[in-house]
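Take a look at this single chain, the form predicted on its own, given in structure tokens.
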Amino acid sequence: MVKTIKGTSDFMESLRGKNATFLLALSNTKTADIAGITQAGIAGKIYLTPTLDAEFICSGSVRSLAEVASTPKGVPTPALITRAVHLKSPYGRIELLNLGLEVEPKIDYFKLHNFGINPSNTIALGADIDAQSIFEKGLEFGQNYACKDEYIILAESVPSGTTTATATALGLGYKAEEYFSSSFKESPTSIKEEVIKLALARLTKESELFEILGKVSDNMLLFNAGFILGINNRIPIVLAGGTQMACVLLIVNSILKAMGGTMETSNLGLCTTKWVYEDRSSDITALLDMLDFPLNSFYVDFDFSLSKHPALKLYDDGEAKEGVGAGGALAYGFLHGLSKEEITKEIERLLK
């Protein structure tokens, strides 16, 4: 059920039956406040999406709002998928990374790592991020992180993150205009293009790497790039995500180029959903082809063909696609012997 995009299947097979720490990177960017740019959450309260995702994955309930986040069309958060896998085959532990939240999740007993990071501004006005500082926080955290399980699943919840990821890739000089996915079936291209145009207009030919990132990126992208370099291949990491995680790798790629450095990637992989891999309006394979280092990458052959639930069928129609580590979570479930039917039934149960 786990299919190879690039590299070798041996990487994922080596993780079969092993326990993972699920690290969820959470952040807000005011880019998400722009009307119509994202549907990753409840209209007017998009900023709560990562908070609610964290609460739901950890506890099975949302505490900062009455209902779990869903899109205006009624597509429930991918956190349902991640939570369902955890209930059937638990992750070794779940830890949260607060990379700039408007509202901290109401969670006890679960490790919440705080780094003193504020939510970033909209990239339309300049993200106003101290990019080098955020990157260095990630680098230091990776260097010192003691994983208590056999590997790490690194996931994210950042509304409007595909917009900031697109701006980041373009700002760094990658020809990636049409390669990033969207939470919408039909991406709000005109809105995104205008925002990205405004963001890129703030750059000059003289803009240095971290200056560029400080204006057009988001905290999750920067921190996770640092984290990966900080881990430095000593612990296997599965980047559980789609085009946003591909952008994290593009940042790593650009930093290595600027430093004249190299990175060993035998313990690094990316795993996304079938919905992202088969999405005709984006191209994650093309993004990964831009990397100067080898990477094992995968997608999970899972859909809701076994379900009759109308909200879940919207995933198969192209809504939502990925998020909150759904692809990596599904791979974890399959590598622990869960079936498509078991996972589907558990997700349906959570929706009742």
Given for the second form:
Number of protein chains: 2
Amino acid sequence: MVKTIKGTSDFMESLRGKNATFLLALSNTKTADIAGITQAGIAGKIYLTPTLDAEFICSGSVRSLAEVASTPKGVPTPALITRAVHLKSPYGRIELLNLGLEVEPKIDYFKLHNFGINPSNTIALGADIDAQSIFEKGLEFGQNYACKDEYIILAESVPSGTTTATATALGLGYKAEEYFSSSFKESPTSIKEEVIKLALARLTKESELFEILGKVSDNMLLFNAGFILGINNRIPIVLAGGTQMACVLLIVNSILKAMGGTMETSNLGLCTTKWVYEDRSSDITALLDMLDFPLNSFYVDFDFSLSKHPALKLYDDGEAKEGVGAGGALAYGFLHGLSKEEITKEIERLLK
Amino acid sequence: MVKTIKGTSDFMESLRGKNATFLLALSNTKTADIAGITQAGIAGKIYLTPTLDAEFICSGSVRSLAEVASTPKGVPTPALITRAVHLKSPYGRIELLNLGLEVEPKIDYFKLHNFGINPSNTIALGADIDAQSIFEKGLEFGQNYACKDEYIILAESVPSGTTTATATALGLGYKAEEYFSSSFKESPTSIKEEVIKLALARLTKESELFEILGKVSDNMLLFNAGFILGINNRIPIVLAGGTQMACVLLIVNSILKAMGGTMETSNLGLCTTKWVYEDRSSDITALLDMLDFPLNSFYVDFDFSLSKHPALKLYDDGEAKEGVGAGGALAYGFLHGLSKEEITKEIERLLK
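Show the other one: the form predicted in complex with a further copy of the same chain, since we just had the form predicted on its own.
Now the full complex is given, and it begins with the chain already shown.
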């Protein structure tokens, strides 16, 4: 079941039964190379996570490494959830956005959109992104995007993306210190905080919007903000993610404010997992409350209470919460008639 | 399972697995205000039934009243069946036709087509409908209608609609006194008969077709007759209803006869419930036999034999038989692979 955080349930209800294009935004930031900052992947090969996620979502197998990415504690990537839904209630199509990958996914036949974007640097030393250029690439892509399905599910896989998202929100002046999630149960606050502190220290009070973003954000955040503005309410979009997608919206909010512009957002929604919604170390509702435009937001009432698999129970323990569009994917499954039982069984089958 | 009344099962088989647009035609006639004439709703608030049905089908909740409409005996609206199928095998989309509602449904995001039609008066005093205008609105809508799915399920919610349907068929000269169904187990024959007698007394032998219809019918019957002629076999239509939808076809039949016209009906079908098909107080087969054109007609082999819920058993007792497209909805579910068990369970879950 899909539950409403803010706005109207009619937004999601009107998408019931409709096919969606699953757009997966993939990016690397060298911020993830800082030891201990994220557990979204295999130690030393964290940079491969988006590549492997993309391969797994599309094909059911990983090709750029021997096995599916999982954390050191053995938490399997949320790509498992997204793939399980695709197997039971397929998305209309999956398309990949290469927003600066170290390694391109080894996938044929699926559309991989390339924009000539490089991985960004660690925000500890300045991300060194031409933020306006990345934003404009997203804007243009959104303006020209022809959706072959009835709506878009926009998902992401960016290791250490919550770190860059937190730095971005703070860099833009939002009072959001405590509101950001992480892939750790016990958020690695000290390393993360240190990196964010270093990132923010590079900003001056005089820094302009895109100058700030170029130092502390990542390509996914920038491109997706542009994409949303480019789509401009023309096609329904479900932002499938948690606090990182909330940060994308904060960027949109800041850009609109800086330009003195407005945007119709009736066709825009965000859907995350219950793990994010109920997370005590972050507060997605508070982040969404900071937006100056209305936004329909939701979470899926799904957990692994029907499973006995120890690796999956780690989700319920808070060891992993969101990513690769898991929340939006689960909503898609529910809106196509899947039950919690069916989805759980399919995920368990994939784990074997 | 879908069973054939007349015509070929290939019509329904060819729709197997295809997505349909569920078009719900909503209308009020003040005929329903006559005490005891219908039990399709809450006494004194019968006029709200189509509004609540629309809200429930789209959103799963009722908004214009505290609870889902049920009869004084506690029979839940067949909207429950239609919604249950939507949850398990979603329609491509739901669109609402406001054909004269007292209260607009409180629904966002779903397409509500407005035609500037007012509720009609009681046929006991003359319905006072500009029948030709309503018919032409349906015709034009059908001619211009772009279906985004592969076929249309056309359903209705019109309290006391069987009374106006009976008066219409008789007013048009069909010998159909005994063939019409009602939402009562023991049809409230005396009140209904009296109203119909009063309605027919307003007609003279010289009355022309649309003059007759303007006095004894309702907006749904007229609009849908126009819609079918407007679609003109261009898109497959499943008329999801019982004797009221049969009456729509009788109107089409009379109009064609009056104009000396013909219509290809190979893409037109009717699908009702087993409760209507097996009803002893009405005879849908006899009504369909009166048509001068061939028509594929069906009923769904579904009852509540797998349920122990007392409110649902009332359907099997004949206390409610059809409405809000229940028959067509059940067929849609079967054609998308749902079993009787799955549908029954989902309806029971909704009742909780």
